[in-house]
Amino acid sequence: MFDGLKDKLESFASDVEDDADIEAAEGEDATEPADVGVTAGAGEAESVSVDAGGDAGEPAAGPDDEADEGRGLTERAKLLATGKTVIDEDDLAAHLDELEFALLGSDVELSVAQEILEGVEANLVGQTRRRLSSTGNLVRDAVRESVYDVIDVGQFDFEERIAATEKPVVIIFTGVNGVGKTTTIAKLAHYLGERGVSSVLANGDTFRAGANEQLEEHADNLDKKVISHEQGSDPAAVIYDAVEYAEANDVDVVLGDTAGRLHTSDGLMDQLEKIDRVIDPDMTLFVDEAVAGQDAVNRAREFDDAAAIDGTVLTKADADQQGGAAISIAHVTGKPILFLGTGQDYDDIEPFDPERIVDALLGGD
């Protein structure tokens, strides 16, 4: 999953590390201090001792032209001790340009790519934020922190939200045709059931022929109840009936399917607005394919603009080499990714964990 993006991020980190090593070695040759010791553990300097004929922390004396040529080893050691990089900003700029092309090539949205670049530069040139556990490598930590910042947006614990909300909890699923909404509903019904949370399925997709049969097949497999009306019925009425059923039978969650639509489908968008008005759902989740990349990002933005969403589920994440949608959607919409679909079976759905994602991309403890 996301192997293409992982390779590109690791390549950037390795290239910057190599340049930093070369630069540090050149600085050591140029300054030739009498005694320099840097002891580092877990990617951070624990102690710095300098004895170059003067007070610790002061640059070694030398000709003016040598003093003007970059940072001396003493200054580099001081930067390392405070969690800062030892690579020159001018050298870093070239690598950042390469990283930008790599991110865009992985379908990362432009503004998100720029946000990542700014974060990487700030973390390398300035003090690293250290919100994640250290990998023991300054450059990888800087990239991890920056990627984490763009995907950890509005994150909340789905199960805790369900537990804290008055029952029945009503969740509506929306998105375009063919992205796996109905299968995602079945997976989440199974996911909730394994955690002792009961659910009823509601087929608000009264537009598509065969929608009732598809949802009923899943319900039979999972031993769940389906509320449905005939094709062409009012979707809001179907979901309302499902809520009534849940209240009467002490069911915890209503999972409501809706017709696949584009944000430009005025009639179908009117249906969503009516569901919002009549049902007032507790959550509206946008579903799309991770492999759709930039298209998924654009659709998420458009759906959120047309009818506000509370979070996203990305299907086919196991087949996504690029990772652009997973990196971009939360930042673009300001709403979290909650789940990833990772296969065809009912068990193949997992909560989206930003820290686990960045660890998978760049390594972690």
Ligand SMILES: Nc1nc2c(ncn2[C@@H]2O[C@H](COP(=O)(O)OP(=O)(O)OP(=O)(O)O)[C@@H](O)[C@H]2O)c(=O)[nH]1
Second form
Amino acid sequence: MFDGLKDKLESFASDVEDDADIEAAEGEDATEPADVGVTAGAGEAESVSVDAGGDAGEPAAGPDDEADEGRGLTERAKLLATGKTVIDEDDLAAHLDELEFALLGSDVELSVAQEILEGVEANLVGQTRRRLSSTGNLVRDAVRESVYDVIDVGQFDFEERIAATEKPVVIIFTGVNGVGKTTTIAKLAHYLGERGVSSVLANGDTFRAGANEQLEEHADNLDKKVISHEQGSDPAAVIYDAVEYAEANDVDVVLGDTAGRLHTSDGLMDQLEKIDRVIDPDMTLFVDEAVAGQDAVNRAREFDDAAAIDGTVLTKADADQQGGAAISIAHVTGKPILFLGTGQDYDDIEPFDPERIVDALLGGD
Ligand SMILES: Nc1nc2c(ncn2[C@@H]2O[C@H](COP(=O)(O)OP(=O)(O)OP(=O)(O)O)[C@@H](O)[C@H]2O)c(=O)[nH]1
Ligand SMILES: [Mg+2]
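Having seen the form predicted alone, could you give me the form predicted in complex with the ligand?
Full complex below, order starting with the chain above.
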């Protein structure tokens, strides 16, 4: 999961670290140690000095060294992170450019990539409010904190929210065709059941032939009740029936499926608005594929406009190298990612945990 992005973030951190080693060695000969500037709050005075002099595309030899010598201490020490750490502003800028390029190449939304870069820079300058355990490495920690900031948006505890909401809790799933809405509903019915929360499935996909049979098959496998009407009928009426069923039978949660629709299809988006208006669900979850990258981010906006979303489920994370949607979608929509779909089995769903994601991307120990 997200291996491509992980590699890029790792190589940013280690490129900067590698250069830091060179600079640290050079620094030993220097008459004046770089000992002024902003101190980091964490108190881990790791002696890392950062300089990007050896980067591809730039001449690595003589002229650079001369430039370094000519550079005033104040300039070199502008981005000072610990008492012993100098980060050359120009060199950092070059690395940040590379990082931006790498993030965009991983399909991270432009505004989110920029936010991450600003965060990395600010974290390196110092005085960061740390919420994550340290990896013992300044650069890596700066990236981790910054990525954490953009993905930790509006997180809430799904189970607590359900427990605190008047029953039955009605959850509607929206999204384009084939992204995994129906599979996610089946997975969540299973997930909730394992936690002692009962559910009924409502097939609001009255559009696609075979949709009833598909949901019924899942319901059979999971021993759940499914409410459906014939193809072509009003999806809001199906979900309404399921709510009545849940009320009459003390069922905790109604999981309402909807037909896949293109966000560009006005008629079907209007229908979604109607479901939202008539049913007034407790939660609307937007479902999309992690592999869809920026497309998923754009679609999230459109679906949010039609029927305000409370969160996102990103499916097929198991097949996603890029991680762009996972990094961007919460920041762009202002609503959290609640679950990741990680395969085709009923167990293949996991709550989205921002801290675990940054640890997976940039080593947590
Ligand atoms: N690898 C992987 N496949 C998934 C995941 N979630 C769903 N799928 C697969 O994606 C395909 C489509 O899933 P559906 O649940 O039918 O998608 P849908 O959004 O309901 O599709 P429509 O109702 O046609 O709009 C199926 O083959 C699922 O097994 C996931 O997390 N990982
Ligand atoms: Mg479906």
